[in-house]
Structure formats: C-alpha cells, structure tokens
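Given next, in structure tokens, is a single chain: the form predicted alone.
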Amino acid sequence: MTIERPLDALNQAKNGAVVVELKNGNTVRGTLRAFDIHLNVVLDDAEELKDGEVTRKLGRILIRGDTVTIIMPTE
C-alpha cells in the first residue's frame, strides 16, 4: 500500500500501537482505534508519558485533533 495522503499514513497504523504528543507537552502512548479528518483520535489502553515513564493509565481516551502536534506509530 502507498502513501499518498497524510490520512493513509494513519490508516496503516490503525490497530496498532501509536505515540501521540501533545501542544501542552504531554505525550500519550496506546493503541489507535479510529481517527477523523480533525485528527480526533480514540485511543485504547492509553498512557500518559513523562520522560519515557508511565504516570497513569487512561485506559480508552478520545484525543481533541487540536490538541495533536504529533502521531508516531511504533513498533
């Protein structure tokens, strides 16, 4: 599969494990359930990040896109 929009790029990493990091700098890190055009973003299994560390666990969030500076899939 190619990648020829921004969109698709979120598409292939559906399902699987993502970092999402935040304007206010917080990063949180769980599995990508869904997305829309907005960035809004459900996460399952979410955890908040500090320095690598977990903080807490969220559990399944819904991320405002606003909010979103970066999405990175890991592996």
Second form
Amino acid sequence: MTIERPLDALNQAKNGAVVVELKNGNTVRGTLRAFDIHLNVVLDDAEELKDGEVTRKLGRILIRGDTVTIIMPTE
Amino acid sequence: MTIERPLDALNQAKNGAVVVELKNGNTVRGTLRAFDIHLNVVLDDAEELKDGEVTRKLGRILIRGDTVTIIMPTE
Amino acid sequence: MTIERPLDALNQAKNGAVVVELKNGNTVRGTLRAFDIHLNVVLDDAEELKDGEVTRKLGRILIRGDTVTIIMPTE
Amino acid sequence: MTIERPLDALNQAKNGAVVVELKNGNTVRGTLRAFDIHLNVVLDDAEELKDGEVTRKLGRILIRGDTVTIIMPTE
Amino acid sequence: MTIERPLDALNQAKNGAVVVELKNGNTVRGTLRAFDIHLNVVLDDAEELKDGEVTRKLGRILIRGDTVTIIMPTE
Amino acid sequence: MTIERPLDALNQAKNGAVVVELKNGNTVRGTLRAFDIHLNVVLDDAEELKDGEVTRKLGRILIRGDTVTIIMPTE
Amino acid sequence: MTIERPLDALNQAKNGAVVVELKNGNTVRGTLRAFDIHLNVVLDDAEELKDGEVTRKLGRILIRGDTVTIIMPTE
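Form predicted in complex with a further copy of the same chain, following the form predicted alone:
Up next: the whole complex, starting with the chain shown before.
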C-alpha cells in the first residue's frame, strides 16, 4: 500500500502485529492499538523478545515515543 | 477496552496498579494517581522492584516523564 | 489527598521535606520551596545522601528540571 | 540535481534505495517511501547491514527521526 | 527569604557567590552576573574545583544551561 | 568575509568544501549543497575520514543536524 | 563591564578571543565572529587545544550550540 507520510505506515498497521525496537536495546512485539505524533504507542498482548525468544509477557503497554528507534509492522 | 490515543490507556488505568520502567533501568510499581502529556506520572504506594522483588518502599512519587520508557497497567 | 495533575503533588508538598533523585544517580533531600513546569526545583537545607547517609550539606539549591528523575514528598 | 533545502535531497530520493545510519551504530537500507521534517522515515524491503553484509530482513520499517545520523541515497 | 518560583532563587543570588555543578561532573564557582530561563549563566571570577580545591582559574564564563545540574548560592 | 549570524558562515561556504565532525566521533567531508536552521546539511561527493585518510566514499548524504558538532569550511 | 543577560557576555566578547569547551571534552579557541540564542558560534582562526597545547589548526568553524558547555572570553 502506498503512503504519503511516515505515520500513514502506523495507521495501516493499526490493530495488527508490530515489533518495536527501543533505544535501550530491548525489543517488544504486540498488537498496535494507538499511537501519536511523538511515536508514543500502545501495544496489547505485548511480549519482550531476546534473540527472537519471548522473555517476558507484558500485556498492555504504553511505550514513550522518545525511547523508540524502529517500528516494524509484521502483517 | 478500545482506545483512540496513547494517553487513553493511562486514563483507563487511573487509580489502578501500574508498573513503570525507567531509562536508568529501574522499575517501580504503584497506584496511578495523575499523569500529563509529557508522561510525568504520580504513583501512590510506590515500590522499587529488582528481579520482581520489592527493594524499596517509596510512598508517593512524581516521576519525570522523560525518564519513563514503558508504563504497564497491571489490573 | 487526591490530585488531578502531576504537579498538584508538588503543590501539596510545598514547604515540606522531599527527596529528589537525579539522572546522575545522586540523591538530595531538603525542604521544597519552589518548582515550575519543567520540574526545576528549589530546596532549602538540602543535603546529599548516599546509602541513606548524609554526605554533604548543600544549603539552598536550585536543581535543573531535566536532571530530575523522581521527587518523593516524605511528610 | 540541484537542491535548495536539505529535505529536497530526500524528495529526489523517494521510491529509490537509501542507506540510513542510526545513532546506535546500526545501518539499514531499503526503499524510501515517506519522510517528514523530523526525519522520521519509512523504508520498504528494509535490511539491516553489518560490514556491508545483510544480517536481517526487516520488511517495512518506520525509523524515528531522532535516531538517524545520516541518510544516503544510493541511486 | 521566601521565593515563589525557582528563578527567584537566582535573582536573590545575583552578584553573590554561587557554586554550579555540571552534567560532566565538573564544579565551578564564581560571582553570578546574569542568567535566563534556560539556566544559561554568566559567572565572573570563575574557578574550577575538584574535591574542594581550585584546579583552574577561568575568569568570566558563560555556562550553557543544559549542562547545569545544580546551582548553589553560597552567601 | 564578515558575518552577522552563525548560519551566514554556511551561506558563504555553499557549494564549497566543508568538513563536518559528528557526535559519534566520525568526520565527513564533501561539497556543501544545502543546510537549514537545525544544521541538517546535504553534502555531495562525501567521504568519511579517519586520521585524515579517506575510509569510505559516501556520495550524496543528508546529515541530521543534531548529530553535528562542528562544521569547517575548507576553501 | 556589567551585563543584564547571559548573551550580553558574548556581545562584549565579539571579535575577541574566546575559549569554548565542548560536551565531548574537546576545547577550541578562536576569534568570536557570530553567535545566536542557541549558542551556535562561529570562530575564526580556531585551534583545538589539549592540555593547553595546540593540537590542530581549524580555521573558521561553526560550532553547534548544543555541543557547547562553557564559553570563556579571554581578553
């Protein structure tokens, strides 16, 4: 799907699975429920990953935008 | 519950238990009393956690938003 | 006492004792005299703490808000 | 092609291949689909590179602007 | 003296001696001549201190506000 | 040539060679094509330098302003 | 000379020698030609110093304000 602005990519990914990489080197994945222009994001059924393995179940989380490096829609 | 914007997740969590992870690697949990758009948050009955164990009783705390990485409502 | 916004917690703590944790890992305590929306704070009779022991008497200090991680009212 | 403002360079690079270097030392390349004034960028068919070798296939990614150091159009 | 806002503490300290602690761990003291809301400050007769000893005479200096952690009026 | 404001120095350097030092310790040089008030800059024929030796040919690059420490016009 | 605001100190120092200390620990000196409210500064005949010795001749440089910690007029 074509997009015009970066946040369009998140709009298309809403309610789907995303992987979020954080400035502290952590990776979380979950279902994208909400986001804003700062890239604050809310994920449901979030899990922390290390080397592709789930290391922690987090449930719903709000991630502060300035801690995000990359968001990858995965479906 | 569905949410439209990231801070809606905090509105729903108000007066409930949350876990807050900080940029310095610390984790605190407590009862969410107040927050603002910077993610400054006030917790009551806050406790510092290490490896899931309570290491310090903090009482009421104000956490500066820019030190927050993740907020997890836990109920 | 109930509060609506994060800074209400500081308003209630005014002229009382607070502990302030800083991004550089230092902890100071003192009597909260003034604060603003950036969390710049002025403490009177401030003391630096390490492992709960007073390591330095500082008198009146102005702490720049962006160096603050947590403010704990202690009375 | 001549450009007037820095973002003109990204406009010319749109839908072409770019390499993006990040503050954490990582390098990704992909097809530039969207960007904004913060240098938030969306890449399609993104790949992570180490020493010029592809180490991970990432698909579509949104990179937060403040994590970018350099963007190189490569065609 | 009572103060209403954090910068009132600097107003009262003007033309008096202050100690300024910096994010890089350095400490300087001098006579406070000017400041602004960013906590940019100008000191006259500034000296760098280490463990309470003067290590360097700096004369007049402008310190960029975002490098300040604490300002202590000392008289 | 006299200048009034810092960016005047970049205006005079436009289409000439500049060396740019980055916060991560890297140095690049190239022909300055565009810049803005954030010090986002576009260089053509950019090269990465280490100890004065060219270590990598980069072609056209956009450098994010907040990663810049120093810009030196060299002609 | 008396000053009212921090930048007045730079106005008085214009076209004179200054030493600028940077967040990365480097020190440069040169003739102050221009500055702005961000503390972006342009120096002419700039030199990099280590332990008081000149280690590099830089000529004209633009220093990005957020990399500055201290500016010292030296005449």
